[in-house]
Amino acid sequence: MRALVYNGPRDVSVTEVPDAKVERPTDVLIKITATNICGSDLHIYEGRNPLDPGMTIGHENTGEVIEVGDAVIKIKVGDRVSIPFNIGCGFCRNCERGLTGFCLSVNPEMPGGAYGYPDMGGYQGGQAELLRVPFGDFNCLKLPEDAVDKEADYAMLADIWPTGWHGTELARVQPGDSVVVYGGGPVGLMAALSAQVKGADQVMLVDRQPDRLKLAEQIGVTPIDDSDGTHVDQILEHTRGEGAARGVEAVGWQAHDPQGHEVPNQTLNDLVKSVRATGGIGVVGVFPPEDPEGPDKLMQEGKIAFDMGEFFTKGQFMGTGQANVKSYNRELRDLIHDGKANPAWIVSHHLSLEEGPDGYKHFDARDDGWTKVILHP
């Protein structure tokens, strides 16, 4: 099969690989229709958050089920699904309590697996023609009868939609709340559209890419450039001088000032200083347990210096972690189906297989216009 794999930093290709199969009678095998370019796999392709060379990428991945084992008795040949970035078993005390992202079965070394992600497991990744789901039954969600005709919003389940709302949840975005959301990529935008759709009064988004902020503004959601370093004012101007009550932070540790210098501990301390006191703030952007790479001491050992002193002055709490995808993906597909929310609408790009090298450069390039790429094999 046709598949598109890393070779070492800024190097992925399309090449033949052998063909995923069912290997367990708890296995399902899809062809993939849609898979898309996260964030997340920009780390893997610049060489920051490597995979072993030859290994496919992609975590968010769509498809038809053309093939089950014996022990599967839920999915069936022909069922169009969405399956979620995290593996889980499904019988683990985290996945008994919802907490997929952290499986204790699926990955030896440790909690949680996921596709095409390094130290998760080893799973080969979905931007490929074929991809293996082990324990399908669990895993697979199936989609209703609009899968093909909405296969773009579908997508968006795998994980930024998923994502962007555990963001808000993390934070506890209660309706009538004001939210601000630093980092307008695909997951920052998920969570503004996941706190409009809760009922927050006023949401903003801070980021500095035009296209990124008109699209957010396309929602309703009040744009926020931080190109000039005045955001945390503009955020203060915005809520009366107190703050919003909620934050999401969706950069993560490359995360950038204006002049493109590396500031891993740029957007956690400004969100201390732009929600209020007694704020919540949810934490999905990427922080890795270390980055030898990474701009500073501190960093290259996975920590940053973190404003503690003013976090515990006005009493605020924080959440974080990968989102437990399963605990959202039906729900929001709900609401995809019955027409309450679009969230392809940041979908900028749909390419073929072949084209993925391509994208990965124009995405990793933040090129104006290239919000969100889906991959069709």
The other form holds:
There are 4 protein chains.
Amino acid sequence: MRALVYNGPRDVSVTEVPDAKVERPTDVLIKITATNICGSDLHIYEGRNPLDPGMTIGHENTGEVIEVGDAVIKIKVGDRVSIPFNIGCGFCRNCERGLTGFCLSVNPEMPGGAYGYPDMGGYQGGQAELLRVPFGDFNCLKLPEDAVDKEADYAMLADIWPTGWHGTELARVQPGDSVVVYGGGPVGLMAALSAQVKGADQVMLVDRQPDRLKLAEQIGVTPIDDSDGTHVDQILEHTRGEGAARGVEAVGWQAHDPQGHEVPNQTLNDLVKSVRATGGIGVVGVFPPEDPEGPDKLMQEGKIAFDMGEFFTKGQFMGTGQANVKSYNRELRDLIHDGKANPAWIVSHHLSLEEGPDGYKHFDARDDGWTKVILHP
Amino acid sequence: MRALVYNGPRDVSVTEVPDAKVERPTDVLIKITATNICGSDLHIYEGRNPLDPGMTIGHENTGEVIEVGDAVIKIKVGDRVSIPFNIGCGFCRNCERGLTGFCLSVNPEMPGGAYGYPDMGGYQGGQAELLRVPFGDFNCLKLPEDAVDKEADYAMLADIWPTGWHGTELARVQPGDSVVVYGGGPVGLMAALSAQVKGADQVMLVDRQPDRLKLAEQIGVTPIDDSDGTHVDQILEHTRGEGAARGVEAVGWQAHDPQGHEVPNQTLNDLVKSVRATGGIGVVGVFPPEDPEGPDKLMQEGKIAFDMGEFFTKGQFMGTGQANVKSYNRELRDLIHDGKANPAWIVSHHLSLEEGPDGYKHFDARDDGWTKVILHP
Amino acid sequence: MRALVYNGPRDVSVTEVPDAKVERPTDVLIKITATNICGSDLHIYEGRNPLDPGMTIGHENTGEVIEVGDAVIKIKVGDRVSIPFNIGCGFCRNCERGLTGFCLSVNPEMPGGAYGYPDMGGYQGGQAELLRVPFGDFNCLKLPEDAVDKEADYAMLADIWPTGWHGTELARVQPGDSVVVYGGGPVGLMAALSAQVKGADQVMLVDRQPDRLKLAEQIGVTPIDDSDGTHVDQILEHTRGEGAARGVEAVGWQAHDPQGHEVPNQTLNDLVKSVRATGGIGVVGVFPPEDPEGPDKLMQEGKIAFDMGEFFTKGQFMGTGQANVKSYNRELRDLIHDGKANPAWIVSHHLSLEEGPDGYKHFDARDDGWTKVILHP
Amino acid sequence: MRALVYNGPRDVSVTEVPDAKVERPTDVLIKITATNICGSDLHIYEGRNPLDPGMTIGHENTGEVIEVGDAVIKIKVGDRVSIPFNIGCGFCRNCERGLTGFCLSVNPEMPGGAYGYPDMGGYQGGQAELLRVPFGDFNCLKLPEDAVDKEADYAMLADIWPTGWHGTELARVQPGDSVVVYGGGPVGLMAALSAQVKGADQVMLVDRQPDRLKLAEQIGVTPIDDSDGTHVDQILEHTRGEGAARGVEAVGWQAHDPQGHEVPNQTLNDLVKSVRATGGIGVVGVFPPEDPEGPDKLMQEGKIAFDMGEFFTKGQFMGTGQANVKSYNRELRDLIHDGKANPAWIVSHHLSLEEGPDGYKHFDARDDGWTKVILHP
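Structure of the form predicted together with a further copy of the same chain, given the form predicted on its own:
Full assembly next; the chain just shown is listed first.
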């Protein structure tokens, strides 16, 4: 089959690889119909968090079931399904509690597995014609009869909408809360959408790229341009000087100042200032345990200079970690199905698999208007 | 009246000051019967977090009502009461939500007020014969008929038991959880007691002072001696290599390594290692927004080099801040009254007010056996 | 001052009564600008739940502060305020926990006080020129600068929006849930609006009056007409045969079958059938502890023939009781202020106080189009 | 193999039946080492809730794994395991949310499956030498190295301890709460133990059989004898006239008055009176959807005359349904392993499988001292 594989920093190509197949009785085999390029795929692409050369990338997968193992009873051939990026077993202590991003069965190295991602168990990605889905009855979410018509919306269920939603859950966003999201990439925009769906009062999004700020504005979110460094003041002004009730970090350690330097502690310390006393912060931007090649000395060993004193004095709390997609994807699917939300408003490009490498180049360059790319193998 | 006042670093004395009195119709006036020296009073005593000279120290107060303002309807003269260290109004957004440690009415500088404490609104402390309690109906907790017999137990309700309890709430300790507490001072011991009361499975306490580890052991807590630096390994060994489900930080920024140097990020980073993926950390040890005179360069501006990468990768969460005493003190009072808990097991010394300065000296020196001091004016 | 008083069954009149005034140092005196007739005022009007003759009716009050007692520090003369229908002290065990509908201080007979309502402490109502508000700092919610422009919306904050919201809280409505509301009176419509604001997936409302069903439809709610008795089947059809995830009871014991007979257990047993296994039911329709004059024998002593067997087998849960308005009114106020919700869409009539008795007559007769009445003294 | 089968009302026998075996790749086969007689087995035994003749009874099962299907990866031959009474698939909407008592996959008739129980999917029970466990990786809980030494304690994990615990969860028991449990059978005693473990303040248990009241007393629970009808008054007296904060119903529809008549609404209405305003009630005693042969007319169609008026006026809530055992059994296992709880204190008899029919006779007769029976095949 054809697959988009990682060769080395800024070098991906579409090539022939062995067909994915059912290997265990609980497996399901999927024909991929939509597979998105994720912001975290760019960490791979840039070589900052590299994959083994030759491995297929891709963890935002949607498709049609073409074969099921002997032990599979719920999922049927022909079902249209969304596949959460994290792989769970369904029966370990964490999966049982809904913490499927930290499955104890699927990755011998650490809790949590994923498709086409470094250190997540060695599973092949889905930017390919076929995908093997372990524990298929647990990991496949069946899509309704409008699966094809609303494919772009449903394609957001594999990762970024649940991840944005997770940010608002970690921050414990409640109806009537004011919310500030740092980062207007796909996940940040989804966090802002999630806050809107949950009945947040005032939602603000901080970024400096006009295309992203414009997308935020389209759904009624207040855009905050941070290119002149006044963003914290703007947020305080919007909230009677108090700060937002809740904040979401959707940037991660590769935050840049307006001059283009990486400043790993920037967004988190800005959030401590932007959120009011007793408020909460949800962190879904990635902070890796080490970054040996990175420019920041503390961050090379996974540390940041964090404003713990102000954080404590304000009595704030912070939740972190990759999203447990399965905790949210059913309800979000239903909201799409019933027309209550249309997350695909951020999708800018639909490409073929063969056009994938070109898509990576533009998305990585943050070219204007390249906000979200779906590949259709 | 007689009162214990702060004069300057390591200089406190008992002296004559103007009588406390009812100033507003909602005030209550208390004759102090028990007032404890708190670990955070030592930050004042050492001049690291100094009080205005001449102010009375003391925020862990218990006493008898001797006068009430015209608007007071619940509290009566003669009532024995415990006074939460934080002062709340009862009707601001935070007090209404139980966040009484962050009252928006009682301190014009920042959310939250307290007795005899820097930057908390300028209220006189209770290490004195009399104390003025603002919003008395809201801030006084009535004690039952055994108020005198169990005075030492009830004296723990003003601060340290609720603060230890808060640590376990912030970490979201549930029945059956394994819990590790860093710091065996009064608050750490109370956090360990709280975890026991809540039905935690295995409770561990990290410290290096034998008197503290012994007190932990007396209530069935596993003592972990960190003097040789193997404490994280010991915790992992006790928890099948996984780490504890929950952790509590009860040390604060003045953590010391075994050689006696201040290492502000030590306990928090050790907690990240000691707590399992998806676990929670409650921080009740104090981290100030700045520490200009301190030895650590980052901490001078309130920062620590925090293991954000590992914290995020493990999907942990952290809650912080001073305890909202009123959220817990009713139920904890009832547990004392019905004999379900005896927090006074840590009290080592009962002194008169005049002996207070001597008590400060010994407690600050961490003299062996000086685990908790109550003054009786 | 002029006030609308209860004289006897179906007999109310506007008459001269002694001026309301500040009686205690914590009181606030309000000039009423808007005071609504509530569905539960009709229980008084009809004599089913009578008030003492001569007492002023009215618990949905909005106004301007014209005097404050000596102990009041937050609320100022000139403030525009919304007054929750329940009166709380702010410092009893229940008020501290946000359970202000069950205040232990303001009513010697049972937990909970209210204005102009039987058995709720004997407080005069607000369908009058002036209203005395006890514990004014606690009970007044300050309205923002658009208080006059959006008066009709803010007038919904005193009772019916928080009460409808409470129904969805008791049922634990979460984003993505399907929700069915029984009863399309003001409270039921507000419950439906609340579910929409919270991001519910599909919201259905059961009634048989065309004006109510039309109002539901206007905000995107699915109207379910129960006049032919097929409502449960309709709900099952809308939810793939499973039933709604959550249900709200907004009718109470005076439910009628299509033939016009009172059937007190009807809506609750229909809800058990309409809600899926493991689902929740929030009951905000009133069920009194006794109804001696009522037509139903069980209900005369406060009982209904409840489908406990099906309720248990389905593992459902039920929460009940009057709304704790203060737990919700700040956030709901902010949603109005920022234009996220406009609860006044249900208001059909603005009358003067003198027109009040006529308003009662039409509203009680359920005359077409009389969905909600505001009086402006 | 030998198995205890139901033949008809009050007629069970041990007989030869076909061996249980692995039927699907996800199955696990267990050799039973301990299988308890449950109070709800008596509903079968008495013919009130009959099983198909010839079916094996028994849903409280503990054993050793002797064979696993091809798809099983976690559970190994030789593992000692506790088997939750409810059978879950692990991947339906309810199992994913921890609602394993309402699995949508294992029973075509209604949500929820179980071993050896009417209307629960037709699975054979475990009062036999062998048991087939569907979805073995999900449904087996591995026991630690003291599995044999503490077998009686671990045998309580299959049903009654989690069921008692569930009662306290449904009632939302918090540390410091007062709790009253109606019913001193095994489940009621376990609810009382659960409240103790959770740090409840005062725990009371209502029954009239001396052996049960004595067992309650042994763990520090206040026994309330209801044989003279003063139990509600006793509870009010123990709680300063207010009623308990939380209540648990552990009797079910076959409640008897002291004269021996069945009064299905008795315990629930007593609970409404015994629990304070705003309090919660957890119902784990069984109420069936119909009881055609029963003596109570309302209950024949599954109804009870419920004090809805008082329940609503007090703003109480109620949760119901069979326990989701898997939500609790890991943590409860750990509490046994670490010596924090010893639920086997209620076990009165250890019998062989062949002695089982005799055990049913004595347990059904409520013979003095027959509080809990374990069969060892």
